[in-house]
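Listed next as structure tokens is one chain, alone, in the form predicted on its own.
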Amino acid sequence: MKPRDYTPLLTELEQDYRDHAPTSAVLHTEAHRSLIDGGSHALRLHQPFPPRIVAAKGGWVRDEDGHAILDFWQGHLANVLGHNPQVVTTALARALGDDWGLQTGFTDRLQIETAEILCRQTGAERTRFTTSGTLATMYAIMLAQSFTQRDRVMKVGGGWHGAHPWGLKGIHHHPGRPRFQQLDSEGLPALLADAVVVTRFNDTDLLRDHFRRHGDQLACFILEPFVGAGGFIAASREYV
């Protein structure tokens, strides 16, 4: 069977979502002139432009052009108390208010109080607080690999850890490549390729197998309990 076209059909979708938000059109061609690919994360960028916000309020945004939008997605789902929620935003206003909430650089007795709840919830013994996710895998691979002795990673693929070098592989499928194999970004070291084992999500023959090939190697194994890149796709409890 001939595949159907879809050319025509996209093109019109796209003028139609251009006319429906002209200014976040025109603010997505300025951002262009000062912003690599018009924005800071990529996966924020949905083409042909993402829409523009000026507001947000719970459960609901308001673009450049006035329309309200209902977010699902809620921050990649950090944002458990919708946005601008009342209890943060009037903690936040007195913080600054009483010249304390954007002292940068200096520790404070917050770090302190939230670290303790944060253990206490978690059962850690200590915390680190970091100013990314990126940072907090990057650091937890390194630790791990500074206690094991040992410098290989195991990920799974279609998972998303950060953007450093152990986490910029397997993100992605390229056909007609080995599935998850490749690595995702322009310089990085080409040792890197060995250095990470991707494995299959929910396959727990294979993780089996893995560990048994690669175990005495791993300096650890990262994983999501859902592969949110993917999809949001829940582990069983039997990989878990």
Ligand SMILES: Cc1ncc(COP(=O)(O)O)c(C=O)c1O
Contents of the next structure:
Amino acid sequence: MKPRDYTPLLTELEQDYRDHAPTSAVLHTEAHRSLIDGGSHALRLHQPFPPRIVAAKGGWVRDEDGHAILDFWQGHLANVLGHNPQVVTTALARALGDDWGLQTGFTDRLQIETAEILCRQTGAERTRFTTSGTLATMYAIMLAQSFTQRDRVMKVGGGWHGAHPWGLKGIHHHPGRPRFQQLDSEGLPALLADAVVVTRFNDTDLLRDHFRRHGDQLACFILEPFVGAGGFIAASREYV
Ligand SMILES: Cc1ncc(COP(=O)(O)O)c(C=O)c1O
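Compare with the form predicted on its own: the form predicted in complex with this ligand:
Next comes the full complex, this chain leading.
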């Protein structure tokens, strides 16, 4: 079958969207003056430009052009209680009013209490707090490397674990192409070329093959139970 040309439809839809959200369009142009790519996270920079949000509550956000938008994205799916839930905003407001809430650079009682809840809920023995998911996954990989005395790491093509060198290998794949292809971030050190084995999500046979061939060199296999950045594809039970 001859592939259809969707260009006219996409052009029309883009114009509709520009007419619908003119303030966000202008802000996107302004953003490029001071922000690389117009924003600091690729997943937020929808094409041709993202809606710029002014308020968010529960399941809804409001953009600069006054539209209420039902939000299924919810802060990269992290807002399990919806946007700005009162249980959190009230506690935050109280903490800030009590001269508490911003980083002090000291240790405190609250960290102990939070860690105890986390350990209880997850079954972990102990906890280390980090300031980003990137650091958490980087430390987890380094911990595995130190423990196993092995260097190689396996990850899922298209999986996102943050902006450290191991995570920036194989960040994209092209399902439309005949063979699985990976794409790495620019700027990765050459010595990393062999350090990461990129596997295909939900392909159990390939996974078995990788373990057979590289298993005794692998420090860890890092994966999500779904590919969040790849379109929220869930793992099969067999794969996990
Ligand atoms: C599964 C997963 N791991 C790690 C990260 C990195 O977290 P951060 O952006 O806080 O560095 C993300 C961020 O989207 C993620 O989705």
